[in-house]
Amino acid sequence: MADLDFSAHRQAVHLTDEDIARHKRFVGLEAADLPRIAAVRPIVMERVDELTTMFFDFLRGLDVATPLFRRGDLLDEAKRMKREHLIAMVGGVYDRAYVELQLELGLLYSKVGLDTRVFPGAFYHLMNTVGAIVMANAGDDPQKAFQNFMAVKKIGFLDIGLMIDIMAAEREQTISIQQEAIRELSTPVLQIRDGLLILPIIGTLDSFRAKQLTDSLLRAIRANRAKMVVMDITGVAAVDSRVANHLIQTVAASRLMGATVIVTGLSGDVAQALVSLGVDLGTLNTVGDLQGGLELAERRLGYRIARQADSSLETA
């Protein structure tokens, strides 16, 4: 799915200039910063390849990241992008063009499945790094030099805010275009006898759900003049007071139509939780499983089914 959406992704994921200037004010970038992260930008230009390895070897010692370093393609991407945007960290400029790339990167990242948990640690071990060459080339003014690296710190902490930023939208995005597809399963009302339906439910019941899932009920029953329900929750993950309501709704709304609604396959778990809950179900009719519910209903339509004595089953 994710590569399936991805460039869906790409405009949607997308960061403001306030979002960006809101980054800077909580890691407190300053004008004052940019003369000191000058100061530092020869010596990581020096060593630029040496930080992207070190970067990626430490990925590369991470379980979590091996899903990055099986798509050799990627990982170049990853590998020159990374590079780009180590000289861009020092390059002074934090604008949207830099948060532009970032925004690639991490796209890049998400891309392979990378967790974003990944992240902070690897960050803090190339600022590490950073921070050690930086000292190693202070000279006789160590702190003028700790500033400096002070400096480049806080542009390392506005990327992890960005990073998260991203991720969490992209995830969010991701969430949502889920939640759409759970909402596009359809609940099938099947009629097995005359006037007796039957209403599998399966999966979460939230309210859309539950709305869509009356509606459809409703016009079942009318459509097949059906007296009797059987609701079947065997298939409902968790029942509380909320799920517990819609279907009382559900139960409520049927018999203003004039069907009796049975609601069947409450486990043991979901029936202590709803006594716990305290949650009324005294106005529903429930039986044990789905077929008591179904013998339940067929009796009380008049059926009476009885298997044959010669059927081919004994027979067999």
Partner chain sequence: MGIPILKLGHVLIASIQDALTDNDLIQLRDDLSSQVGWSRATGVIIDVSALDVMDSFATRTLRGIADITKLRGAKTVIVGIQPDVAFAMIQLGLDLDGVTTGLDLDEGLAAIGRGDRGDAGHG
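Please supply the coordinates for the form predicted alone, as a counterpart to the form predicted in complex with its partner chain shown previously.
Lone chain follows.
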């Protein structure tokens, strides 16, 4: 059996009782539908294995569902969970436990990258199959059998809505995690000497990223007991007043933690923009380029750089 741990994802994919009730209202599920669903239950239970097989046979024919069939362990788990879902589907109880079953199945599908677009067609195919079976067993009252099937069909639409919500929430969480990782990589704080950090900033610097940058820098100052920080903004094309003030606040916060910040790589355009914005630059230590900033920081830390003589010149 596949080793599936969805505990962390359940925290992000959270459907409240009101969410569940809203989904039921969307499909028009009423108390009168429950005895009709109960009438269909024996028919579905008798053919639950056949219906499970037919559902995955349909998915197998779709190119976008290929990732699921490349993972035999997860496919077996998906079949087992789908069988449980079909049984619960005609169980008449559509509460949080029912949604949890859908959640487990939806997260499994998301784990293999299954496209949400497959589900309307797959559920439509499943409902057509169930409908054909119900009508084939209609006996002397086809109208009643049809009403029973329509009640079950509401559960099919309920499931589609739940599944899309679950997979969309999981996808959003994955994107959020990836974006956070990218932001972490885009503002690396590097230690190059004892007491000396360098923070190269490249790309667009908006308010959100400026705050993330400050948080990362202050953590690094504490962790490395840094005394000097060289913040290089050569790769920043433009900043607005809010970002400029945030950088000044970052410098002030670093000073409170015992570190001096030297800003390097200030372009002419950015410098003119800061002046025209009326930003108070009196608290900034600025140096033209990164090399100059590092040399200044090293001198303030007491480091002395001695150029080694060229041996070829000595022997000439």
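Residue numbers count along the first chain shown, from 1. Given the structure is predicted, the values throughout are model-derived calculations rather than measurements. Rigid core: the largest C-alpha set superposing within 1.5 Å between the two forms.
Taking the rigid core as fixed, one finds a CA shift for Lys154 smaller than 2 Å between the two forms.
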